[in-house]
Amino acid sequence: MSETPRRTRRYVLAERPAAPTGPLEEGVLRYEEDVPVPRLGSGQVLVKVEWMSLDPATRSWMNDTPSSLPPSPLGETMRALGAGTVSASEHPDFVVGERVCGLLGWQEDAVVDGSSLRRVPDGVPLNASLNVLGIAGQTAWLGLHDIGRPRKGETVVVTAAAGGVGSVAVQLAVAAGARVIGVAGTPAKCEWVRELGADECVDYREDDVSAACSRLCPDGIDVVFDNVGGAMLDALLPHMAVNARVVLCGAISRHDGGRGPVPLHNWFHLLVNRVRMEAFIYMDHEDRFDEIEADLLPRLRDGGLRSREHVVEGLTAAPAALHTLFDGTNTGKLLVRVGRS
């Protein structure tokens, strides 16, 4: 039986940021090195925490208003997905040295209840219950099945399409049959995406939007799978055609620098061509994650799905890392590698 640690180390979040977008300001994150680690209850699990998942969600949980989740609480462990191994168990469905993945939290041991975590199947990487087969594929493939439903020969653009769930969408979208334009923000970006079997890619930081959408999608645009928001999506509007679908998964735009919503100036263009435009969380479809699993999981061994991530190395990498969501710099899905040194 493994040895249970008595200490651990943790974030934990001790007041709310000033602004709800933006960089985060100096004491926003506290962290502690000399935890105790509390005594399991009934049905209670304690998990190492091995890799932990930062996403732009991470920003919106430490503000004092509901977004995908209530607000993460003060004064306790930063929330956030992760996968580790059990360390001892008082649940009756998980044994120690099981590989699981939940909501574990900004800290290299977690005490959770059983009934929220995951079992990692077998042969796959940790890391990959938080990428493809997690947040990121899920996201990608709730997107697409539910709301976008491309077929073949539609044209589908998607934003931020080297990010995680970008990434999964382009390579969804381009099984469906469909033909795909992804918008990033680096030409190394772009040439991942094409990789991943996309048509084209424009670099968004050097090409305007709209007019590559006027030169590459000159019957319109069938589906938007939208990670931005912002002045990237109300760019995309004028180009939609009749009975297209956009599908809004983030806003990272809303993050960027702090500057906050920017307002949709072509909304019209919805109307016009009666588009649908449907939003939605991930987190509201936990009952078919196992629907979803089946799905993903032969793309995953049969080379169908790839993916890249951005790998930050332990547990006080975090804070710094989680800019790189907003700020272009990260290179793939953003995981941060815990340990224990």
Ligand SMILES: NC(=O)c1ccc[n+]([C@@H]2O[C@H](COP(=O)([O-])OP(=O)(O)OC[C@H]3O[C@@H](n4cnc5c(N)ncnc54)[C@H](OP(=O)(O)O)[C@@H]3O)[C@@H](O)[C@H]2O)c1
Given for the second form:
Amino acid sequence: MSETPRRTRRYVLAERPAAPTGPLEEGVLRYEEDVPVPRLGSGQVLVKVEWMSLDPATRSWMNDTPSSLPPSPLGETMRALGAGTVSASEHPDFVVGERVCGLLGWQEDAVVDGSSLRRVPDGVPLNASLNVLGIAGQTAWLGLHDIGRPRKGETVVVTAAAGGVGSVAVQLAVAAGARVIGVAGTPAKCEWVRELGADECVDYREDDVSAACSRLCPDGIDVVFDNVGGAMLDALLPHMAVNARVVLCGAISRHDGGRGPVPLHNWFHLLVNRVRMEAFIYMDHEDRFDEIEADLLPRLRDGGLRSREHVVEGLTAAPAALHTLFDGTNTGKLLVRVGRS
Ligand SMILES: NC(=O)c1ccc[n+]([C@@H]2O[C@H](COP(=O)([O-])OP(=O)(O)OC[C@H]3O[C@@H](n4cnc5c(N)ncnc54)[C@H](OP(=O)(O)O)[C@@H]3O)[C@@H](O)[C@H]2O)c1
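Could you give the coordinates for the form predicted together with the named molecule, as opposed to the form predicted alone above?
What follows is the whole complex; the chain from before opens it.
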């Protein structure tokens, strides 16, 4: 029987950020060190949080505008995905010691409804349930297989290809027999994308993406798996093949320098080339998570699904770490190892 903590530590969303994108001002998040852990109600579970995921959506949830979910409520624990171990349970399906993941928040101990949790499969490290078996893997799988649907020999371009979602999308596209071109922001990230099986990787800070596409995709691009949006997406549109697909997965460039919305100048190419462009939010497809896990888990176990993680230590490192997603200094799926120091 584990010991149930009476007090915990957490970050509360105290104020909305002044701007929808950009670094957080002091005062947006409030650190609380001596918070009583609520008594469990029927159906609730207490989870000792060991890992927390920082995602581009985390920043959007701080704003007062709807994004993938409604805004994270003011005065409450900031929202985040997390993984940990059950330390007390009033839910019939969970016992102390089980490993679970879900929306656990920026805190060391989370009281949540058991029905909102997923079990982490045996032998899988907890952190993988926030990465290749979690948000990154589920998102890449859904976007690539449901929307992109690459066929053998087709050309797939993945943007932000070295990141959490992008690196899984690259590997799934390679496994589908596609010719894969990654786009990433440093030589080291491009090297990693090639190690994952991509045929080429364009360093967009060094190379012009459109010129690189003319060189590398002379017959056009069949699938764009886009994590970036804005000018990057616009540069790819003139290179789409007839009947191509654009997977609108993310728009991380909107956090770039507060320039506001960037127009798509090249939309006409969608029309003349009969291109289908479709967006999705992975959370809408929870009913598919078992199916996705059944496909990804064997690949993870046999080494066919690799990942890099950018781990920061301790809950108090989280606020500063969030911005690495937007300045590109994260070197893999951004995770916080939560722990009592
Ligand atoms: N649709 C969904 O349900 C869903 C779910 C999860 C995530 N997403 C989206 O998936 C994308 C990737 O998320 P992730 O968690 O895997 O993050 P990530 O790729 O691990 O990290 C973000 C990366 O984006 C790149 N980036 C940042 N600003 C950029 C810019 N202005 N232009 C080009 N690249 C830029 C940086 O890499 P470089 O150094 O290579 O620039 C950075 O490392 C995000 O857009 C996210 O919102 C969507």
